[in-house]
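Okay, so here's just one chain, in structure tokens, the form predicted on its own.
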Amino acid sequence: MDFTFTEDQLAFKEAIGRFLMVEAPPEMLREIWETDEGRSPELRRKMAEQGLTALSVPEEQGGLGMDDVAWSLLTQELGYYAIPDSMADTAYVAAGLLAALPEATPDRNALLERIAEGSIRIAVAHGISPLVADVHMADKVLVHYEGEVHLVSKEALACQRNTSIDSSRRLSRIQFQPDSSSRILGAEAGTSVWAETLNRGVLAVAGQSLGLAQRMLDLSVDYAVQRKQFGKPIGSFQAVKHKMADVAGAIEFAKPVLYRAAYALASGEARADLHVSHAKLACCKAAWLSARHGIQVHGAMGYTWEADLQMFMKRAWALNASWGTREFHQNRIADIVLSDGAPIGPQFTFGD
């Protein structure tokens, strides 16, 4: 079995990285943070022109039909550049949910086509997260209610804005009164659809967290080379080297876990829950460690508005509890691996 990425996949990741490096420098992110909406329609339009909103939309609705593995690469880039836009919620999580609906579902195809075009924002309100991102700008909201899937406009919701430590995350608590007109899928079929949606949301957070971990490591290494004490760069001191090495190790250990989870989702494996939760824990741990050691390397100035580190550090902290807390994912893993007759061992790594 070939575990390497194809040349096309690597070229895709590199191209997205170059695009975001030019279009989303830290100084621009600060400007977006300070706006009322916290979003840049211009940046969103440019991402749509690059085809990012069409990635996982089926080809029948004008998309590229790419799978979860592609998103495991893209979300790392979104995290590395701390993109202040919940594009993955619409283009990956919501698109995956809509694609899983029966083709006869009203508005299904039209919504997927609009996602591919980049002309719609769809927020996803899953029961796992009491705070919903980007409801304030959403054209539609997909709401989880006792297993049912409801599609509503934001005007039909009672929303209470909730501040976040990460100024780019615009969160709201919502109240929703369901009725038959908003229900597009019943609980019996909706339960499995929401289970897949949860996993996609978790995978998106894991990928972004890994990208954040790498960016904070790069910032810390750059600072350690430039900052001098006793006439030497602080990066030459063994204590600093050890901290950076610990972060680099955590990132490298988390990467295959993320890719394994993406493969499990793309392949529809029965134990996808296990791999996705493992990815969330490993990637968020790497981001948390990178933030902690990064702030120690930078010193107190790392917390200041002028330091780029604080932007990525706050995003890592905010994402840590998104789409399920650490305890939730630990329990989900324990329920699987500690069950009677659990298929545990290297011979089951890529088994059903």
The other form holds:
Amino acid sequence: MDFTFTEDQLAFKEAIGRFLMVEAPPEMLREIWETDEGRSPELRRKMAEQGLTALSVPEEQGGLGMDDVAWSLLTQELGYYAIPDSMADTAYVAAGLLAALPEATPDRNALLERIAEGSIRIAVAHGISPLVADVHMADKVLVHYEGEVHLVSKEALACQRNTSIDSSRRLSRIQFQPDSSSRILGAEAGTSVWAETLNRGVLAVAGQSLGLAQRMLDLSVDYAVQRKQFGKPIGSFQAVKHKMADVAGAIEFAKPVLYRAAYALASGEARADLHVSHAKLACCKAAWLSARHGIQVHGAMGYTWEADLQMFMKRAWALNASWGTREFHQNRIADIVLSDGAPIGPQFTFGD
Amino acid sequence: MKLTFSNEDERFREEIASWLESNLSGEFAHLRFRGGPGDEHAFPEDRKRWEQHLAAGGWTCIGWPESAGGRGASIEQQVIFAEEYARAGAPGRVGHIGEGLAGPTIVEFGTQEQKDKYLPGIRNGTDLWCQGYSEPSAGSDLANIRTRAVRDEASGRWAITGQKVWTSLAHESDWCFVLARTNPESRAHHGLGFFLVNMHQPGVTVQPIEQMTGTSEFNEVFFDEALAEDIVGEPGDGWRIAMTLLGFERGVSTLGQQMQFQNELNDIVKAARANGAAWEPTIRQRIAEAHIGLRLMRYNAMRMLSADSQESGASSLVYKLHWSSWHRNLGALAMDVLGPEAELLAHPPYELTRLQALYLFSRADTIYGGTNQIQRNIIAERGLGMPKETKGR
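Alongside the form predicted on its own that was just displayed, please also present the structure of the form predicted in complex with its partner chain.
Every chain and every other molecule in the complex is listed next, the one we just looked at coming first.
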């Protein structure tokens, strides 16, 4: 059992982190809020230049051919900087779905090539999320319909746009009338492709949530060190520092769960659902706790529009119910653990 | 022990219920269920008129002694008033700081002249008050007040200079009670005075703070040689008066708040039944827990109020920690009940739904009026007699 990452994976994560720190500071995200589309084509282009869009596209289609494990690191960076763009939907979730289609599927290779070069946005509409991110900007939408995979342009959908509590999010409710011309995979093969796609969507949310948790912890620790009351930094008080310690604990205990799930997905393990749901619960719990303790440590300041904390908090809250509510994931775990012949003995600690 | 209401109480209930029913109509009909915590920005002018209308009906300051212009209502009647007020969906009170805090403080510590001068305006709903305590450097460390009060020897009047922050409803208020340092050499809770300051004067500037809800209920208030109308008590009495006032804050005024909570819980149950979340076992359990928590809060408040003289130690100190944590969790429950729909705004650009406003506003509950950490310190130090954390100076 080895939880270490390759040097390539770590170098990539570090490069992307440094890049986002410079290119997507909070004040810029606030500027993007004010635009109608809520997205910066320039930021998207720069992210593509960094190779983010090519990350998991197969090498045959001009990508880097990396897998879910690499994404488990990169989604944390996307969360840490609260990137508004639904980059992971195109580059991770949609790319994974397209790569899983039979080679001969029309448009498959062309779409993957365009993802790799960063010239296309693809939204993913799975039934578990009634609200689909970034349909308003999408060149194509992959739609789940009774197990089938449909590829449509947004003009073919009835879209109703909505505003979110998180000023960065752009959500649409869509209505879809299937026809045979839009279907690119039937229900028989589609069901397993969608099951895997669902898990990727969940994992992308889990990784981002964990990154958000870390960012809120960092902001809160900084604040607690600078803010003085009773003549001392408030971070010196046990009542405050214990909160930060609890968050650090929650984050560290969520990380291996996320990595285990990414590994299960990358290796096609039969019980990937169990690991993925566990990852979502653990990461969202860490983010929830970090938000809760973060605002408490920031005192009234954390409650203002001006303090950046709210940006990360609201994202964490919004992501909490996307790609399956807590109850959905708890039930998925319960179903597996309570099933006949469930793999819950000592011999199954790391086994599939 | 008697946990029922008398016939006289029930007649009182009918009286207030029918008054609210017939008066929350016409020009006030749109105020039902508006203006509560998180919704304070709704219809301020209409709610000011409502406050005066309420006063004309004799329904403000009912718990004040009759000599102060109140009804001298019993605890039971005040409970009934709070229940019926919330049940009817009557709007959040704009006069609650005057009625619940400023007024009782003036009754307790003010001169007869001050009572005659200030109480009628509160009682009639014409004078609205705000609370000038917190400052940028005096949050949890409230005694670290830097706002100065300087006495002009010729006129005998005090001039206030400094900054207050997180001042709820300052932008709607006519008066502010201000804690300021009368002795520049003093430190901590020594050398403070309790001043009554008219907000409508050139030396007072109010700057709203935009909250993460996108609305503004709190403000920064700047005093630049603003003249204080009066000082309550003597210079140096400020801290003692301020602490007594915080005791009022934990008193009867909490009852109305609990009824508001009950309305919110009802909304959540309604939403859960409508979207099916009510049949989700983990949600059901949390709704039941919320119900239990609210009952506990209610019984505990009644016990505190009815047995005021018997209660000592930690029992009244735990109240804020309990309700703030409960309410924060209620907000989280509301979001979980709504699931992925929870993040959708009511209207662009940033109008929140009632449950979103509950959720976001409840994050402030564990901070204002003494954070949960400070509450735990108070419980440990005053309630349990534990040693104080050493303070740096």
